[in-house]
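Let's start with one chain on its own, the form predicted on its own, as structure tokens.
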Amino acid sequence: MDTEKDPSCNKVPLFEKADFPVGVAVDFAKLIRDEAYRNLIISQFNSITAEQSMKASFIHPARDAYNFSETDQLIEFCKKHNKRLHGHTLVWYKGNAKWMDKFKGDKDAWDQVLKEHIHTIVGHCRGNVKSWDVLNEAFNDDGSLRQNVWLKNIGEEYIEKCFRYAAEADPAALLFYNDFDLESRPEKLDAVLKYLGRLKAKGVKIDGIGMQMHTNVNFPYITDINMAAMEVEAHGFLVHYSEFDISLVKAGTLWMMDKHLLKRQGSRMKEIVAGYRRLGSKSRFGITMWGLSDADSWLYDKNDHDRPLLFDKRYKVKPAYCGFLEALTE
């Protein structure tokens, strides 16, 4: 079922057909051990995001200990194969190392933890990681600031500090704010744009916004997606569809799985990618798929019948792949 596709749709290098970078989030263990997985990534994508390897819980497991083993290997992989490496993510309330959540100290002590964390990681990768998701998911759906240990212990200025510390560590790196549902919750998008706009007006370096784009075959409406992306662009930010997938599940229930649903997913992919291409060329940082095959998706862990990505579990192209390709070539 997964491989039902247009017979005229043949696998070709997506990134060679695109006028913007085409990326994928990678599972480090599979990248090293699975030759078919690795070769497909090399042939199809020119931008790489580590799904787990660069999150604080892995890369900074103790206050005075950093684990750069996987990051360094990813850097070498990207150099060897001429891929862009996008860093994900420096600060995320769900990605904290356990010691961070248990840390005790006053505001200055917490500020020092944040500064050391960002300076050390970005400094280590300076010149090799071209861009960073500096801060992930700092806003609630209603546009208010999300409660987390950084907000509690430093105050809302932690947001500004995140970007200032990243810019200090690597002035040449592009710096992004990354969040979900920006394309479907106007009040959240408005709050993010206003807040980041105020920081930029103060001279804080913030180059782009990652719209995660965890969508499904029917929602959000394509007009809402396109309008949100254009609004991000209009505010002077680079636009990154940073964690893109198209779920076949709604409210925990799978729509009836058949070739028509997979074709609908392909049509949905085409309209979203085509909409992205209507942004100005200088605003398009790229589209990153959040996983290679359906079996690699975070959504597969929630429902193993879901099929949200471009390739099936045998790495065969799906209508979603064909839709992506058609949007690049029409």
Ligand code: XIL
Contents of the next structure:
Amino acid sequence: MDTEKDPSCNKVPLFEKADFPVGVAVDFAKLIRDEAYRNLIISQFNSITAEQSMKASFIHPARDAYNFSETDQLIEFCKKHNKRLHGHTLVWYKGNAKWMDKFKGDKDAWDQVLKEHIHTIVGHCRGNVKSWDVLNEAFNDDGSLRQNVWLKNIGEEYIEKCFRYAAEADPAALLFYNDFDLESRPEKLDAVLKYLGRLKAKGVKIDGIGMQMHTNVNFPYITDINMAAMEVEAHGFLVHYSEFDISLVKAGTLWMMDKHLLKRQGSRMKEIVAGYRRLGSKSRFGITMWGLSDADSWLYDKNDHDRPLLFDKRYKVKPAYCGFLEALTE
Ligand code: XIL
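Can you swap the form predicted on its own for the form predicted in complex with this ligand?
Full assembly next; the chain just shown is listed first.
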């Protein structure tokens, strides 16, 4: 069945039409080797997040070894093409290097590891990476703190320390807390806002919240998404839809694929982007798609060839792209 026939629009430079930065998560190897991939990114997006290259497991593979090769090339790429490079992510329990999970030491030794890690990476990128997901996924669904090696060994002050160390290494950088399901789990959002609000009141620099926005074609309700974003804004944080995708999969199986499903994805895309544009212009850090084409998505292999993004595997625009574009021009 040809479900991708006749999307209602043509490819235009998306970011030029938008009144906020439009980003994409990039696969470094494809960016270097695949010209079509690279050119589409250059023409459509003005903000870049590395899908892997800046995660601890890659960038800090041993206690005394850092691997900045991909980061430095991304910095050059972004300078050359006038793109913003958003740093993702300094501290994430799933992105830890193996040596971190095995490290043994007392609280001070762990604190030293955290400090060196953040100071070295942010210091290296200072001036070139002007925003960071400092801490990723530190809360559970119910709003309690997620168990991880930092919490276990340093205590909950690790959260404050992450932001303090990042600000020390680059006082001008915008610092984000990043997490998923903030738009669908009010208890989680509430806990995050209260916690970060308390730190801010103590003078800790936290500029924004990354709402990952791994959504699907039926869930969550648009009103819940919009209300959550407005709440984040009302608490004085920049709002980044930081890893946006709209999955067509439920419980591991693709919903019955018919022409309506991709259209529905398009209309949801339009509503979500339109809702984002109703935030104040100063609060809109941007919307970042978590991958370029459907086949590049982290959900493609995991989920039965899911199709959650703006372009199909041949880089043709999908109704989702047209929905995004329509929301920008209305
Ligand atoms: C994912 C990547 O997309 C995958 O390719 C990788 O195998 C695992 O990480 N939340 C995040 C992202 O903050 O860093 C994750 O990215 C997706 C979930």
